[in-house]
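Read the single chain below, which is given as structure tokens and is the form predicted on its own.
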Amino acid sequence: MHRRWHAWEPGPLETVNRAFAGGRRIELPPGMLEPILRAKRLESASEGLFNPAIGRLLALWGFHASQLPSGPPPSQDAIADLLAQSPSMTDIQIENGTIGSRNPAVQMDFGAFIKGVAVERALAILEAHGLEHAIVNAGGDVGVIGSAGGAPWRVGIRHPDGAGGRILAELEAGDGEFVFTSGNYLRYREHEGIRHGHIIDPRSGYPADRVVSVTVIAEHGGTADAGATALAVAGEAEWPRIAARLGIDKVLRVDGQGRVSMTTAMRERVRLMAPQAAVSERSLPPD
């Protein structure tokens, strides 16, 4: 999965990326077509904060690059003219086996959605096999079945402030739950002491900078993962909203300031390890 997805290495992806920017249609890769309509109805759900079509955005900024680029950040008339085009997953246009896009400035990008779907298919694999109890780790994401000797899994989440492995917070996992966690504090470009963070707010162009991390708990792995990033997009008053509209009850946010902010059903399952400098409970509006 991480070869067929790879936002811009040669594979899958790529290939249906190039057809995008000539303005052709090809036939769909195999495996493709599920995925693809589940991020469709993600960005829908989280009023765009979550939108993988945003690739060149985030190529602009150099985050297509294992090495990350040093050198001051993209000119604001560079992005001004990206978001000018208003690239979204609604331009693409699946029939008959194949897929195009109206649209030739989406680039496709699953960094922030395809780890959890590959962890949901892991464990689909593992129960196929008769495992009944299990943890999937993807790079800190988890997504667990069963139980840890009859006990709810625990899972540890890293302190944003990276200080010698601090964990900030243990989570309890209940079977079937995913744990997915994003933030700007691991992968980021910096210029003249000025960090810029790889999670891209589709709105503006700019890295999201309201929140350092934000951790959720789902029922799906591609859901978590989505969700994670789109609640870390979402500003303070608005952040709420998204996780119900995409019926995620369990989130954990750390702001600039080290404070944290969590649900009513997080605070539940969460034991804070590190001081912080506030703790807020916040409810979800109605469905």
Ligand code: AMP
Given for the second form:
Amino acid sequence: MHRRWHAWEPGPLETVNRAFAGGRRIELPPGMLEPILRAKRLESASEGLFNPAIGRLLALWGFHASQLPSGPPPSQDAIADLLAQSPSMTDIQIENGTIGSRNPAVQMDFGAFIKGVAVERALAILEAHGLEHAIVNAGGDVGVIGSAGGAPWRVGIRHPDGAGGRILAELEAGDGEFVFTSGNYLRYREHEGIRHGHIIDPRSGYPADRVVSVTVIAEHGGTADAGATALAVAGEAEWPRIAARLGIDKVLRVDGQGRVSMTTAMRERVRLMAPQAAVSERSLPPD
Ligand code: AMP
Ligand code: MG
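Now show me the form predicted in complex with adenosine monophosphate, since the one above was the form predicted on its own.
In what comes next, the whole complex appears, and the chain from above leads the way.
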């Protein structure tokens, strides 16, 4: 999956992206259909806050490299040019086993989503081999099946203040649940003391720097992964609406001032480890 979905190294995704740029339709490489269709639905449910078609914008910010660049952010004009082309997964058409994009600016980058799908697959493989209880950890994002000796699996959420291995909270995850966190506190570029995180607000073309970290619990890894990223983009006023639209009722969010807010359903799963200045509870609107 790492090879198939790599956003900038040669491989199937990069081949499809090159076809889009050249206005060509090509045969859809095997294994890509389902994740692409899921990503289309998640883009629409998140009102475009999760938008995996913005690969060009991510490349412009220098995020298509293992080591993020230093130096000034890209020029406003370059960002505006890319935004004006409004790349979206809705531009992608799949027909009779072929794929094409009516918008040459579309470049898929599944960095916010495919790890969730990978964790689903890993758990499915374990289940197919008869394992009933397991936790799969992909760099702090996890999926679980069964239980930990009859009790829920417990997952530690790192404190976003960057101080060592401090734990902000401990969450309980039950059979078939995925716990995913998105934040701008680990991967960012810095220029003249200003940090630019790796999560981009597709509406502005600039990093969503207000939120520090969002953790969600969901029943599908792909939804948990894309959902955490979308909610890290969503503002204070709109995140409950976007969560409801994504069908995610368990959300924990830490803002730039270290304030913690969470949904009623998340509250029942959380034990906060750090004494918090402010914790508030938000209810979700009916979807
Ligand atoms: P995650 O850690 O799951 O939040 O994914 C972050 C990665 O997804 C970034 O490194 C980018 O490659 C990509 N990305 C950033 N912003 C967005 C966005 N708004 N929608 C989709 N993918 C994004
Ligand atoms: Mg994500």
